[in-house]
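Next up: just one chain, as structure tokens, the form predicted on its own.
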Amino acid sequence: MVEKRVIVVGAGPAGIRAAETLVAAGIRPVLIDEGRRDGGQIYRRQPDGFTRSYETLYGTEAARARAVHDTFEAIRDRIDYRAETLAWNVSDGRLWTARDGEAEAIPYSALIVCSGATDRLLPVPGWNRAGVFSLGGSQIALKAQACSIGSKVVFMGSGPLLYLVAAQYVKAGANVAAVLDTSPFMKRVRAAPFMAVLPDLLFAGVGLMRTLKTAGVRIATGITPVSIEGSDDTGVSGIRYTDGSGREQHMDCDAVAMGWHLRPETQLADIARCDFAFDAPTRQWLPVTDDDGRATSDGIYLAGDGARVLGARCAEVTGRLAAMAALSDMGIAGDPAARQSLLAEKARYRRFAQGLAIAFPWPHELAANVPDDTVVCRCEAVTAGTLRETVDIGGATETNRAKSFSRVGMGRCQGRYCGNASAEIVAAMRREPVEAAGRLRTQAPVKPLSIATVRNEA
């Protein structure tokens, strides 16, 4: 009999408890993930030699960071552990990987990706100023090197990871100005229903409101970025906006770390050939799937944030689905009460994922309308009057053609950043939905490669 090969991408929750499961089954499968040690984004490890403490580190979520990590490492000599290893590509059965200037083609029986997810950005006038990062980046610096990204820090965008980043820069010691909102306060009441289906998640974000507010940062809600200030030669200086009230406010600081809730990494998923749907509340596009996490691509199993931005806790219910749905796929009998159980819980963390895209829904008028001279692709230093011109003069009838046009999307972030912006910004100028407008294609390599790069042959 053949073995069966299960690969599984990515090592924050969703693919350790993937591959927990697949362990218990029997099944030693490869873990691939692009980071130097396991946990992801959200339960990133310190480096050697750094000393802080998992509630330091985590806060509320200690205790889950803790069994993520111990889990791995109960795990570890069962597993085919390849870190700081970038999945590039899916074809003909294989997934495609890179590490240290060699490429490899490895065949697998299933692949489960938990790519996770990324910033989703807003385009605001000087935000390709040095000093500002996306909420993301500045996480990493604060985790991975202990450091604050300026000396009077202002966060802007909305969403639960903007309070939570604040928070966690309070609780290092760092100036945090301002956390900006352009979500109105009131959006949170109207949504309180559906995330009351979570109370200890409901209460968590009061708990970092209360943190900010103890340590006298401002918060300020249905905010509009009017700028972000400074110079191309000392970077960030200042920040412009409108309050509630309408009213232009202006703040000194030196750092901006910015982002409306999170997009998930969906590339691997659309190089497989797997299909999309658009997700109106979230006005985005989002691969299918079946509850258990089956693609529309045969083999394919998606799970955690890179397949619908549910939440790290929730990651790790639709890993241990998706491993789930491979094995019974394979022929592996599960146990139906444990995958009731999880379908149950996921429901629930769905509902809660309603009530945030109603508490801080994407500002996607904004979006389409940013200056002409505001740059959307700071890959490519394409402004959205450019983009606009793609319309207006070229006859872009969507976002491909108007990447054809302009290079928008074409750089080393492969419109990570500028994808959703620009989709709104074709769509505003051709007064059509923005589901008609389409999303950027994905091609590999799905993030660059060295040229010099040589395949394994091994």
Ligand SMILES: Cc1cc2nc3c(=O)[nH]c(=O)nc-3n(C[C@H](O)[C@H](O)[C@H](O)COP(=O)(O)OP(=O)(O)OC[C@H]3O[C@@H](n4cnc5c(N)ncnc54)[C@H](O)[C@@H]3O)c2cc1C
Second form
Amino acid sequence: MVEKRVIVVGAGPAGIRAAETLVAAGIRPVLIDEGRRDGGQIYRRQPDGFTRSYETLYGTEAARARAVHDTFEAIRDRIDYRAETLAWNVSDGRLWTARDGEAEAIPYSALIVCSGATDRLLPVPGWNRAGVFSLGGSQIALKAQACSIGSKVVFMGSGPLLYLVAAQYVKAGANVAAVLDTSPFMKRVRAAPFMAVLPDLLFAGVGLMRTLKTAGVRIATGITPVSIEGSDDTGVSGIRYTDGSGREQHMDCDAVAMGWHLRPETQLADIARCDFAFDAPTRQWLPVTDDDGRATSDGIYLAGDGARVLGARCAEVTGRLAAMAALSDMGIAGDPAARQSLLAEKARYRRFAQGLAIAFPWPHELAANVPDDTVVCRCEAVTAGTLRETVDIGGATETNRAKSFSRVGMGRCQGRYCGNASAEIVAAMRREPVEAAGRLRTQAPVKPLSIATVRNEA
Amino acid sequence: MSAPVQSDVAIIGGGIMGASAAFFLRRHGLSVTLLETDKVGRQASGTNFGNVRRQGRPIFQLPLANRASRIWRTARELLGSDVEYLQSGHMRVCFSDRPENVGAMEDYATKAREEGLDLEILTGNTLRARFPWLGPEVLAGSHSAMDGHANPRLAAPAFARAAIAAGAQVFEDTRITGAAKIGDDFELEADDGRLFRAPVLLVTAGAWAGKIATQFGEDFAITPRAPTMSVTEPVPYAIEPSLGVMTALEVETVYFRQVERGNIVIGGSTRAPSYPDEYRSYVLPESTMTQFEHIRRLAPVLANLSIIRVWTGIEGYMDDSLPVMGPSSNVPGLYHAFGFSGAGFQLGPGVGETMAELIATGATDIPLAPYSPDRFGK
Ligand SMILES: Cc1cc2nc3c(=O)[nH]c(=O)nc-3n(C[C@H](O)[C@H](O)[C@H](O)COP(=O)(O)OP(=O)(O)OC[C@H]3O[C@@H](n4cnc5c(N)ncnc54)[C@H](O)[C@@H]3O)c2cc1C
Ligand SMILES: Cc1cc2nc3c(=O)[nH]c(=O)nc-3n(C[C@H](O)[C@H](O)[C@H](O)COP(=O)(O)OP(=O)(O)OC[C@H]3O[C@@H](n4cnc5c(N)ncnc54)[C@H](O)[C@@H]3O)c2cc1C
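Coords for the form predicted in complex with the named molecule, given the form predicted on its own:
Everything in the complex follows now, all chains and molecules, and the chain you saw is the first one.
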């Protein structure tokens, strides 16, 4: 019999729980992560030599962080853990990895992708200036290096992370000038019934608001960004926006952290030729899976925020479910009751996420209407005007065509940060729903791959 | 059902061959309908490496390549839009383990000169002084100053737009499934039932042309193949010529070029499997690896860069690697131009102009005998 090999990509909460489930069933999975340490995004470990406590680092999530880290330590010897290893391609039943300049093709019976999410960004005039960060980038600066992105920071965007990271900055003693939310406050009221399924998470959100208010941070909702001001030499000097009542406001600052909730990292699923479907509430294309996390391609399972953004706690749930599905497909029976209760838990997180999408919507009309001279694709420095010309002069009918004419999404990030907005712009130009603009197709490598890479055929 | 669309010439296949033919047919005053399954220039013509090179082609192909070359040089004025044609030179090099190739290069250069293509053979210190980034294994180079590269993503669509501006009708998302000659007219049926009629039919359907030709009782063995491509992140523009290895070994056939904004496009090594029926082809990671291996021999400096994307596209190859170009001898009014076997991007505008001339005037000075549709026997 051929040995069944299971590969898990991503050592965040989803990947670690998947690996734990596999180990418990007697399998020794390969666990791959491009990071130096386990933990993933939210439970990121601090660099060697830093000694901040779990409470300082992870706040309300300290106990969960510790539990996930402890699980990793406990299974460490029973898995084939490969850190600083990029999974860059999938082909013919093999996952291609790269580490220290060596590429390897690892055959798998099951590949569980737990690749997490990154910030969803919206182009704003001036967002390409030095001093503008994603919320994620600003949080990493704080968590990994214990430093702030500026001496006077404005947080702009929408979604729970906006308040969370701002509150983390306040607690760390940084100067937070304001939190500017594009979503009007009333939407949260409408969303409350959905979010009530997870009262503790709802309360955690209320707690964040309190932290910010106590610190005297200005919180404005229903705002519209006008521009991030500054110069090419000195970077950000201020921000201009219209407030909820339509008055234009200006504020000095030297750094802006932006993000509109998250978008899943779906590249590996795409390269593995999984089907995708348009998800109307979040206006994103997501890989199609069944409840347990089986994707449409053979042997591919998806879990955590990389499949659908349901948050860190749910990532632990879906990581377990995906591993159980993989085991069951390999003929290793699991506990049906455990599965049922995980599915029920997942359903609650999905309802909560529905609430989040209502409370903090992606302001697609802002993306569609960004001024012509605003850069949309930062890697390739392409403006909204150039992108629009691909439609009205070039005749592009969807986003891959617009990409091919204008290079939007062709750069280093391969459309991770401009893909959502460029689809909105193309669709608006054509007066079509955004799903008609399609989605940028992924090509390998998942991240840049050095030409010095040699193949290890061991 | 609406009435059939009637024109003087119908063209099946909106790659660079079909789009440029449509453009030049309009210049001869004929009405044209261009029919394309998907979008213009999305297949081989939009995914290719972008070499606009003449050397390395059979000597008898140079008149056609020269004609194309003249059009590339004036493309911006002709089409009213930029296709990023950069005449920065093209160089073929050989590795030191095949010294016999130097003689072959010199021999080729002598013959090419008679056809108006000037090549300069460079070796030793001269070669290295001019191109210090070449690897130690590179033995000699054949440099063509009047060639270069262009942007495939822009070229065919630019021809189609210019054709439309000149009065051609272009139907995208129109896959022709039925083709027959009824009386004096060809009748073409799209998969949704729309009909197109014309007394002349030009088949420029690339790797898919066989499916159309069969309907007229003509069988062509076309092998679909998909060359392996990749592109790096942008770095300051420093490498002028487009460069490729001359070799008989597929795995070491690699080439690269730098675009003005900095990215380096790399192509070659083992080709990828392709599925023309699904319009899909997939780069094999192992080929990306061998491509890296041989590109490092060609220019070791590239090892400092990273690729950000790989891709491929489907092209039709004939058994003798020469295209099929010319009138059908079985069906009056039927013309072919397909099977460009991995080297048709440069030829594209020349093929369009030649086919238009042939259709409109009944003759052309470009020697077409080597490409005769009849050469494979029946
Ligand atoms: C910037 C940011 C900040 C966040 N902050 C918080 C927060 O403070 N509180 C909160 O509740 N939630 C937060 N979230 C959400 C939270 O991070 C996620 O819900 C949670 O981490 C999801 O867990 P996961 O296991 O799905 O993915 P992750 O924890 O993101 O783990 C994914 C792992 O996969 C690895 N990976 C991905 N692709 C590859 C590849 N191709 N090759 C190799 N490795 C790969 C990554 O290195 C990463 O370690 C944040 C999210 C982001 C993006
Ligand atoms: C990856 C790659 C790299 C290459 N590199 C180079 C290079 O550097 N230099 C060079 O000179 N050449 C190169 N070539 C070759 C060159 O791209 C081709 O020779 C050239 O583009 C062929 O053009 P075409 O119009 O015949 O084919 P295509 O561009 O493939 O066009 C054929 C069109 O016909 C359409 N079609 C097919 N069937 C039907 C139907 N039934 N109804 C309607 N429409 C139909 C297809 O959709 C397609 O758009 C390369 C090719 C590839 C794939």
